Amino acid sequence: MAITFENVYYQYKNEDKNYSLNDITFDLEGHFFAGVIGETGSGKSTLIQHINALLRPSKGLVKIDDFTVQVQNKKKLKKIKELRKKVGVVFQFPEYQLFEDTVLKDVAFGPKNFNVSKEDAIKKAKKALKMVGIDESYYEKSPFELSGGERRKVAIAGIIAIEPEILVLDEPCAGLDPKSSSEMMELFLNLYNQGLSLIMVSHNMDIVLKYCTKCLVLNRGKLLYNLKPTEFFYNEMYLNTAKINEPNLLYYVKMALKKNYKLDVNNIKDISSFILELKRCKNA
């Protein structure tokens, strides 16, 4: 599937001027695990909401695969749900959604209620729960029972149980320790293995350009930048225009190229990658 934003210009009803979005391009084709990064105030969250048609342009257009979402009331959105289906949507601290009395009904309820049956909800419910890692002696409990980590995988699989074409993530590590955080991305690029595409918001530098393929950076309702997160992040310039805190490893690895250590910075991508590139510096 492919998203493209053509000319989006995006207002609240409380702003007089200003927009949250103004002139947004870009394209996402093929396969990807695409980063939004940006200031606090900077437009992501209001651009990831364009992707399933919670919001809708004030000018512009979006489209999504061979779907259109356009102007507000100009035209009505023809197969919403069908385009949802294909778009699924975490919300940050998506536990919170949970309501079902046992984990395993949560999960099935997405599908449940795209008129799949409730035999195959629950066998896809099933499978999106063995994929987040959740053990089949946790199906019958209730999800207010589970760690905090445990239910935002048991609401994320429910998201996953749809089976959506595309995974839009909002700050998907929001209030996780490190240990879980990592888990957590671990099982997005599993998920992104299997052929997923997945758009996530993050203000995780660190996180960003281990695990994605593209950057979009945002500032002030501008995009300013579409590239790889080792062409954006090993670009000073980049990180200045754009007011972005660089990765911690950033650190590091400017204290090697100032013992002039040879990396080639478009392997490094996080510190297992930055110790084998300083290995092939000393064996060259």
Given for the second form:
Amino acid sequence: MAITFENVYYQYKNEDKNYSLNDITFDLEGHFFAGVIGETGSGKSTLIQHINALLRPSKGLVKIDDFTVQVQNKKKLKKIKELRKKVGVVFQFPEYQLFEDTVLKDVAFGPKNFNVSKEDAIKKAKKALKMVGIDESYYEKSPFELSGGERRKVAIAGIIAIEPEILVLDEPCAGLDPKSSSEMMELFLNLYNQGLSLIMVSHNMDIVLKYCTKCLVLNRGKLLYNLKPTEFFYNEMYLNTAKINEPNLLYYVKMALKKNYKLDVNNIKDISSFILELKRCKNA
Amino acid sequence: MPNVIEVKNLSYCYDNDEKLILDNISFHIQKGEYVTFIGCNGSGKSTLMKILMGLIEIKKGNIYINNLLLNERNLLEIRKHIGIVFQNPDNQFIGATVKDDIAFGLENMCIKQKDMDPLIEEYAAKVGMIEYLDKEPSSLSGGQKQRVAIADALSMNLDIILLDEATAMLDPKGREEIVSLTHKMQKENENLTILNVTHHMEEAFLSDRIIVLNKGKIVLEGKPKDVFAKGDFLKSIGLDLPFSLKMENALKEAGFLNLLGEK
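Swap state to the form predicted together with the partner chain from the form predicted alone:
Every component of the complex follows; first up is the chain already shown.
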């Protein structure tokens, strides 16, 4: 899997001066779980909508493997369906998009759209539901009977059932209770471990630090950094430049450094890895 | 302090459903309190807020708001005291500009046109939106829209404000704005009571009191530090501790006491 942005600009129609994306260039290669972070209005959602050609650049180009998304013009993109099979996008509050009368039908709707037989679509739907932790007793329920967290899982299963190679997530944990939220992140980690690549927009910096292998940092439409989360978050100058609130974890890491623990911050991604690193220093 | 809200033996279920969304709950809220309701998705928090607002009719139990029984006859009087800010900033912005949006509430209260402008300015200033009076909603951030919703409530002289996950769709900055604004308002006005529903344990930690709902029942209530002392129980019902407490517990357990408690 390779995603390349080459000098991508994007302008929403009515704006004359402001580019929502302003000369974005980066590569993501191989197997990754990338976090896209930045203030509200920094261009995060605009950027991810380019990955499955929902938006097309005003200037520049986007490549997803051998598929190229060029500048907007009247020419219809070829093979767009193939691209959309490859790139599954889960929007914010995806549960609002559920519409079928049963959970199983709703999840099978995705694969059916990609010329999969009804039988196979149901098979894929069952597999996807299992992956998100929704068991058989839910198959015939109406999506509207479920709790918010359950509906979110069903909506995500609908995208997983298409069997994309890359999953794009826009704030997947917004509005979920703490337990559903951590279950959701474990699910994504699991998908990552099974070979899927993921791109996730998030405002929760502790989550990005813990789960992501890369982070793309945006500010006013510009890409400031494309780094490993530990490289970005443990550099105060980077955080200030990007106007990113530091993860909660950092307060404690900084305190430990002040107290002369010789921590290797590259190993610190969450509370438990922090404790391990503290122990290592103490024993050294 | 007198009670502004009294809920007695309230039960609620949706039509044709046997499952109780709220199961025989009773509680009081005192005037001037900042109370946060926490509970996992589907625990009944939002339903409770809608009931308190008189948006859903109750079938069992009694609710008194400022000593008035909540029923159809008293609803108009009660609505002069209680207002709600919902989750989605876009669903509650009615005016074409910030000014119009605040004016809408004032019009409903039959305030004369000539008296309106100073009031609009006063309340816009209170929520830090005075410089945005002529802005359209599309040019505002989610946090700014929610601040306008709070100005609407204040301008109508409401003394009880319900925040139904009002920060859920905001970025960290927007959330901080709303949380600190609501606490500031509550400190400045001793008659203002705030009920907050949230999934953010850090937000809950700042309130005077926490009420924990699970499967439609109140399972725990008290001061934040007492509620969060029951970490294992909270986890068992889908909740969690604020990050700082999780960290402190982990540090304590591993014996790094020198890294504790400077926050």
